[in-house]
Amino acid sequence: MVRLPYLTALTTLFSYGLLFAFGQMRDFFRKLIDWSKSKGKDLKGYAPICLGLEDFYTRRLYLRIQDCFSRPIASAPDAWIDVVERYSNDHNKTLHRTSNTTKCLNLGSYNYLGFAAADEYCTPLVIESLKKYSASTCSVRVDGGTTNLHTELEELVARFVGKPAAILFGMGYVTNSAIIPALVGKGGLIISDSLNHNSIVNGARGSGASVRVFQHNSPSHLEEVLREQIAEGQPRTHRPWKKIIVIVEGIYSMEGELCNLPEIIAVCKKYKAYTYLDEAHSIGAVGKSGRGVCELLGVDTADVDIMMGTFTKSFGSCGGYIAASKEIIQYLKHTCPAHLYATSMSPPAVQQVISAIKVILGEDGSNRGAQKLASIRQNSNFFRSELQKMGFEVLGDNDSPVMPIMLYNPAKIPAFSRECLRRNVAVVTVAFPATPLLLARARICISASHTREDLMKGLDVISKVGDLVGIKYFPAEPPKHVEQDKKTL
């Protein structure tokens, strides 16, 4: 968890207050100046669609720095990418693409194992599947959208994660937002980690179940919430809950932290609550053989009732999966709208995942999978430790390829992003509403495809920009040779 210093919180609040005040002033004067023009344009009887603080935040804060977001690329998301250059003639209200590109070190993509670029084993098989099955099935799974590849991948995923069965979906976000309402509804209770992904939040809200939140990664507070809710029962009637599901993530995407899974599983077992584990960022990226946080933390997958994951990170593809008991998977195949009504995964995308998993398992006849897993672990731990030595406030745990660098102040968001891009390093900055208002950050994602030279280049640029922008909130460790000189003296 982030412990925001009082001075940093005060200056950040002051900065946002200043932006808010000037934004309100500009809106006021715009209304005065454009009153006569807008009067005739108003749609009589219609309420404005874009209204409120969200619209104000977009117009007066986001648009000022929108060049730092949604940057188009013109290459595969490998260790180095070609970023398309853009320009604006109206102070960032609109951005125009050019035909020029800049080659940048990629520290923002989820390409954890390097499968998103051309691969000697995966790419030929994907091309072959494209020729055989075409780019799309043009059908849902229950009609004509199930190929031999879909069936093979479901069996392979179940074997890979250690569950009896699995089901595929064409989009990772939908895997959560559509599955959760199919699993629990009115009369049920969802207990969600306070920092769970938006897809989980929307899925929980759309389910009709009661939702309670426990403090991030706190098994003790989870137990308090469970005890209280079991004792009180359903609202008004106080009847027992039909079912209770606890939802957590393997690696939290904005914090880079590993879930306290063994302790949370113990609490869920004690109170007979189901466990739903989102492994979008952990499956394939952590664990000795890439099987996620269960393998890394020594948790038996039989103790996790529902395991969710996506193919968009470690496997270089798209879509997601749910792995669980055969009964649950069969139930979802008959009730989940994302399975019944959405077009199935593209066959080449399915083949990409099949090939990637086989490389990880060593079934391609090589040890490249083990090498990739060793590289992502070593690269992540090296980069994190070096950032911390430089004095940056870095969130997350060892072995996690996600490492947020705290920025806080809104002025430092565009400054950090633009200065890194100017030095040919592409980073992702994240601010409200993806994070709390005061906790803006730059999210670094490390890949197995990064060489040590790439990482040193990134560290050198980030260190220089950190000094320029002023985001080294902790004292830097002195170089080893300086410490040795002091000992000698």
Given for the second form:
Amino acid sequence: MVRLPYLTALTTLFSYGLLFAFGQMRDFFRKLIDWSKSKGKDLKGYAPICLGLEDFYTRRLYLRIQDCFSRPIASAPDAWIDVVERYSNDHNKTLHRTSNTTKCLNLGSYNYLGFAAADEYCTPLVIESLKKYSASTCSVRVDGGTTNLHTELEELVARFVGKPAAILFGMGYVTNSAIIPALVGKGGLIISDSLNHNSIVNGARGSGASVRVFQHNSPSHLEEVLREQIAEGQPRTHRPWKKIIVIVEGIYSMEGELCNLPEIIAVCKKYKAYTYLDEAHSIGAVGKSGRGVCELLGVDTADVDIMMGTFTKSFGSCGGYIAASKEIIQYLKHTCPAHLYATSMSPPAVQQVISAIKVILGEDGSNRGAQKLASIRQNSNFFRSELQKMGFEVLGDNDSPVMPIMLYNPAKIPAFSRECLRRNVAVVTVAFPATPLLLARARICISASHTREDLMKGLDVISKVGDLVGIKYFPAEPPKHVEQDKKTL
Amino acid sequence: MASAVMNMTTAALDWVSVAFDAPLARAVVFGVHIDGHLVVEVLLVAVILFQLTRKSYKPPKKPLTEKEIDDLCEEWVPEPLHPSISEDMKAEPPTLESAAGPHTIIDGKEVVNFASANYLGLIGNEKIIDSCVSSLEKYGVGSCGPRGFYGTIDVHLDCEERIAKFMGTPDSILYSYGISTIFSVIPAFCKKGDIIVADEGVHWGVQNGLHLSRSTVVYFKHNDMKSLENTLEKLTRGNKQAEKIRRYIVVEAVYQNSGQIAPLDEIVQLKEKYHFRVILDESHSFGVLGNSGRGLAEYYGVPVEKIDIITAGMGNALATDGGFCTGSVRVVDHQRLSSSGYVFSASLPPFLASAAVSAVNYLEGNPSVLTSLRSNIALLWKGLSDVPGLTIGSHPLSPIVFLKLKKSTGSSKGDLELLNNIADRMLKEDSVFIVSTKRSVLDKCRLPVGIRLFVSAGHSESDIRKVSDSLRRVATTTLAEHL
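Instead of the form predicted alone shown above, give the structure for the form predicted together with its partner chain, please.
What follows is the entire complex, opening with the chain shown before.
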């Protein structure tokens, strides 16, 4: 939970107010200058493609700190990356690439198990499959887009996750947007966590069902919402709902928190609602053998109706999957638009996932999988505890590889980002609209390929920059050797 | 006793009559003495007025008790997550055992493949595979992050520049999946209150984008310019408000659902007359139409600046995956922050981006591949001209050759059964792989179903002859009872 100090809230609001005022003043002068210069040309009779206020945030606030986002890299997104240097001649409005790169420690990419770069087991197999099946099948799955690899991966994913059957898609975002309309339509109810990802929100909106939100990770509020909705029925007609689906995520990417899964499942079972678990960030990254939050929290996979996940984060590939009972998968293969109309997943990417899962399960004949899983757990716990000792406000639960560090003030966002880059550490900072306005943060993603030295360097730099920028909101714990001296005295 | 009561009553009555006639305040208002009885009358009138202004009696609403809610929750029975599985739901598509080129291997047998949209024959091309291999060795497979958070790799920026240079537009933006391109672009520009005029035969991706945009959508008859003009006229006639809201026409260059080609010159004329913007989906025409493969604008000789937004999926002619959108700098920059499929999703794997760059380079260097594609399509048209029971419904230049049943069975389910029958028999008996259109229940398109043949520049003349002979033979026998 975020504990926002009162003074910080005031100063943050004041900063935003100041930025807003300056932005409005500049807009006013811009309008004056544009009015004095005659404009029009071929846009006469057309409404502007972007109304004035819609992109106010983009033009006046985001453009100032544009160089902190979308930084291009010239290497694989591994533990160390080559960040391309950019320069701007017009105060950050346009950025140009140079051919210089800086080698930085990568604390921002979703590379939980370290499969991002060329891997000694996976890459030769991937190249072989590329030569055999070529880069794309140019066809949808139901036409000519199903190869041996696709069927093999579906069986493997189903076995790995612990469900009877699975179906693959070429993109994680499309998985959510295209599956939810196929499962529930008009007359159904979707109850989703308030901090769910944009793809789930889009899928829910596209389905035509009614949507209700429950407080983040709160089974008691979920129960309240369920009781109220079942008793009321559909809006206006009060007919009973056709079905109710509750959508939660395994690890919430902006908070680093684990879902309160056992209690939420218990509530859903009591009220006969279906559960949909989005394990985009948790599959492969948590759990003793990498099987996700169900394994970590001791939930039986048969209790979750539909389990969804992506291959981008822990498996170093692209695409998504849905795992559920055989009948649901057969039905989805028949109706889901992403299966019927979208190009099938690229065969080399499928092979990468197959190899990655085999490594995790230990079926490639080595214990690299177990090493990677132990490594990511140790790294995350070590990093988080060290940051908390230094006095940073770090969110997230133990064992979760995602740790947001709270910044709050809008000026600290570019300060933290640029100072870290100057010291060769690449971090990710997130602000509005991905997070609430006052709660800007820097988000660290730990990988199994980070060594202890990498982590120490990262901690060192973050500590220095934290002092410089002033984000150590909590008192730091005194270092251990001081306590020992006191003991000897 | 009685007299005491009588005395009290008379005393009370005397008192009341005195009070009634007592002059109050000795005032004379308009020549009327203010007496006691006036007060009572005024009070009575006040009470009547008060009662008139009260609402009618409604019993107060009682919220449900906990026990009642418990009972309702007990009684409620949800529908199952999936409907009962019918036989046709259990059908699995054939599994390929090699690359999806003009010839592929299914079940150990080599078949002629007309089911992959490999229009330029780039599957299996050596140069593309080499560039992919070097990309895989350098960057790995995935990009492990969205574009905003270190997922932008220099090959993405190179690919965007290459495509913009090829199309002749100022800038372009890359998406990580073909179908998500159009349903992210439309909601980025069209909001609630805008007007969109779309063709009724657009594919599901476009329909989803239109639904997510929450704008007012009006459909016009498939590829019918008269219908489009009438719709535009109706929407803008006498409508002063129309000047202030954004208006779009959404069309596809080559329609997936019918193989028709949109007449871009007429659309541009209409757009300029009624002040609409055009969003054009070129998934099946990029790399196919036009003298150098630059798409519909080049084919009709329309300057590409007149089309406001062009989107395309790269999973067809370019033999890779992903999609792009190009247009003016304003259009492209706006999407970098407000297009959900770009901001909230991981970026395209780098090896697919380098495959796209090599494919565009190949296309620019070998325009003869387009002439082979066109001659293949013409040859196929000739071969299919006398197939019984089926007629060609697509445009002569479309790389998707669309065959419809001459006489429909009356329901699309019945039609689909016949067509699937034909496709299965052709695969089993003649080793020719073709496919029929599959529709999802969520698809709103009501155009007739049919067989789609995806012609490639890599097909040889014997392949084309084989498919037309096989189709003729199988259609004669399968549709004999039906005709």
